[in-house]
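Given next, in structure tokens, is a single chain: the form predicted alone.
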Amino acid sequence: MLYREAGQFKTSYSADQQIFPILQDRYGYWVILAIFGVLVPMLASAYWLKAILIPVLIFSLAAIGLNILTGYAGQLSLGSAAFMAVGAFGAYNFRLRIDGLPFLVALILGGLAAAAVGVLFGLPSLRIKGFYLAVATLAAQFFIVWVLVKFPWFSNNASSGVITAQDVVILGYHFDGPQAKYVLTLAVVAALALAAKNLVRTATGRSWMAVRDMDVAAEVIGIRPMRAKLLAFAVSSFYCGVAGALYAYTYLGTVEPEGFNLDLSFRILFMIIIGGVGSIMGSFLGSAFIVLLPILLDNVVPAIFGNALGAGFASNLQLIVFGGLIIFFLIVEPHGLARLWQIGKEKLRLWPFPH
């Protein structure tokens, strides 16, 4: 009975087009933001903040970037991790080469560098699509990592290619503890997620979805597929680049090119498949699921079976479960966890009446 829109009248077009048209959703958003922004840093341990919550937020941002390109614009990409690497090494080099450059400016510049590279590798999308486009972005994955390894200038001539992120300082405040880095990551991710939610509801977002559904018909009604596709690659790569910079500065602290490998790109792809293709909420749900499931399996399987299964089977069990879940969601619910969440909300709005 609490989740009802009865009595909530919309007197303008803008009110009807709000992100959260139901009052309970607006209150719920601020309550959730207050819980994760205030209570969690106060109550969570350093392990939870550094090993679980921060990576969930960073991967959610990368998944949002891939969702913009694949879910909304319909352009399949397998190079998300490579664009994260561009953002991480770009932000590192901007701060290294430009003395006194603020961290947030370096974060934006790293994202813009990834966006420029994304547009470059998005050019084949003007001629090819589907599987062939996936192969083109796969080439980007290998080529970018090769460039970062081959040219030591990007890693400040380090023989191993490993870079150590500089200290995070904003307005004189040093973000050096798990709580501070978590709050910073949460603020950046929340702001960019809200921007993405608004962006996909604009004319730009509608043009992406038109190109995704039928590019020929979209061109007939006046949408320019070239502009829409390249803009999707740019925005998607920007989000992945910012996620890569946060991955280096607020999560690991020390990264190498090989850390942004194809396996990481597939993990991000699995996040949007399980969470929900074409859904901002699904990016968060999928990221949390992919990050938390291995931890859950590592703790539950030994507790149930002990050492009878062996360490090799326990590690392979994660791959088995991932594969099974992807097949399950593709068959049973192609729109992922986000669709299940939406169905639950719709049932709650009608409860306790029959439906």
The other form holds:
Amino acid sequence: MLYREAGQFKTSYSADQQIFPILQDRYGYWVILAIFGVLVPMLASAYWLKAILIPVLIFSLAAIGLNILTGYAGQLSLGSAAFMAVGAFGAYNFRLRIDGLPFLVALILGGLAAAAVGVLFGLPSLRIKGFYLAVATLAAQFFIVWVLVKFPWFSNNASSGVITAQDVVILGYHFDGPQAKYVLTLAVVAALALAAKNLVRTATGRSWMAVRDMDVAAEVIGIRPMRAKLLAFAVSSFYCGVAGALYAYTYLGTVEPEGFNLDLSFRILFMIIIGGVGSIMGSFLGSAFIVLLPILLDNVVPAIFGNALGAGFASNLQLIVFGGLIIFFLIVEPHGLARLWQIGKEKLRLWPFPH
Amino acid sequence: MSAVMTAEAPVAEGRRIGEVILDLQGISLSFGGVKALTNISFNVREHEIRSIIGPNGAGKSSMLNVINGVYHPQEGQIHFHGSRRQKMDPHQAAAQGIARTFQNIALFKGMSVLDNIMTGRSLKMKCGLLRHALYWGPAQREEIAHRRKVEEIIDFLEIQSIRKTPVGRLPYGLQKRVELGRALAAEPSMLLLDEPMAGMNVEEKQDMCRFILDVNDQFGTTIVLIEHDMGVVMDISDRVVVLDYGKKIGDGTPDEVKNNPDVIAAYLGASH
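Condition change, the form predicted alone to the form predicted together with its partner chain:
To see the whole picture, the full complex is given below, headed by that same chain.
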């Protein structure tokens, strides 16, 4: 950075424990929030809002959820999409079956339903770790989607399990345009991201990281690994669930259980690997990267090669670039974009005098 | 400080050795057919430094694991602060005021020194998930109150300059010191140290000895110490128990232990 912490002395622990201890960072945060909260909805086109910004925000939320579980608590999961499905179908059913239930309450209830299911499928984590746990969560992925298809009650007896999200109304205001939906999504995501940041920098987050890094030592100093793991599953699934509900209500409008398939789980996993395992900001970076990259390739590849390559090759190229990048990140920078950002900051702190 | 002085040190320094607070009677522990500990009895008095020594594989670490509930002995009784302990897990032991460090450093590698030591205060923190998420009012006050205590420990251990460094980047000697800090953060009444000086150079050992004696002296913490450096053990211990092949072969003041023929045989080999 071209600014430094020089001259900014902390005189209290509360000043030292802020999320952004450097003044310029704090301003930067508010400026970014103002840009995305005020300027973007005024200036961006409907396409940008609907097809890019809203999904980036929603996937960021899901990635934060997975990051809490995998990055902070160290429990590998391949069931994120299924927990999103629980959130989406949960919120839908709560609104369908309870008259006059406010949207935000339904959103939270959907998240809580996902949290409950998440705890259930997190129970194996008390016994198994690593790859074996990943396989156990894979069971959640297939089982939940199967249940949602098998029992038409969840989709209000729709023929193919497709649900159409009800109108989003908060205090009489209809959120139907892309601007309104974007602002709503941004507000929910920003609030939950802040809550996640607060969780991971306080005792709850420390207990997760302690269990991740050394569970025997954690137990010896009085942390209950069982409780910490299940709490991580609950919070993670809550985030995924809310993301799923937003996915249905502010992004797609109509969703089906098969939309929340293993592919989606993997995409969210890639987001945290590329963005940064164990970083809230990395969740945003990874999500933006994964959503924007295909769009970028769609635009860049024809511009370079014209139509010589054919549509099929272009989409394959996308997969090749994807796979290549994931391997690149795993080898070069396992902590992802967030880590690169941090390294860049540390280097710039000394720039232009390296000593 | 010579060993002879140490035997009288409690009186000289005004450090008051109190009643027996931990009493182990007839402890036997086996893993399948392997007997790790056989019928071991000894006790620990309040405020003393009690060392456990013995050759490799003698069962010293197993003994600590029994004391803080990681292992459950098949036979024997443990009395802690007068009450008989049934099977307990490490969490309960921590709640009763037993903290420990590990032979192989068991720090949380991805976290900063400050966060590592803060985890030591987990049992004293009461706020729940929602308050943490909001970081408002009680949760913030709690974090800051505990930060203050942790800063006292950081001052005590003279590691102010590295408080924000991830522990994975620290040299070995400092990591050992941070681990001691994490154990101290729980304000334990009994501290179990498993080879706190293994792999250290002379200066680092001197520092660590100083910290152990200071902890014992200033906070009155009872210390159970496993250590291989005989010079250190004989210098700072009040009483020493010697294990060999899972059996107790000696118990007493450093002088008594030093002159015990069984102990000499175990360490140097007996002439037959």
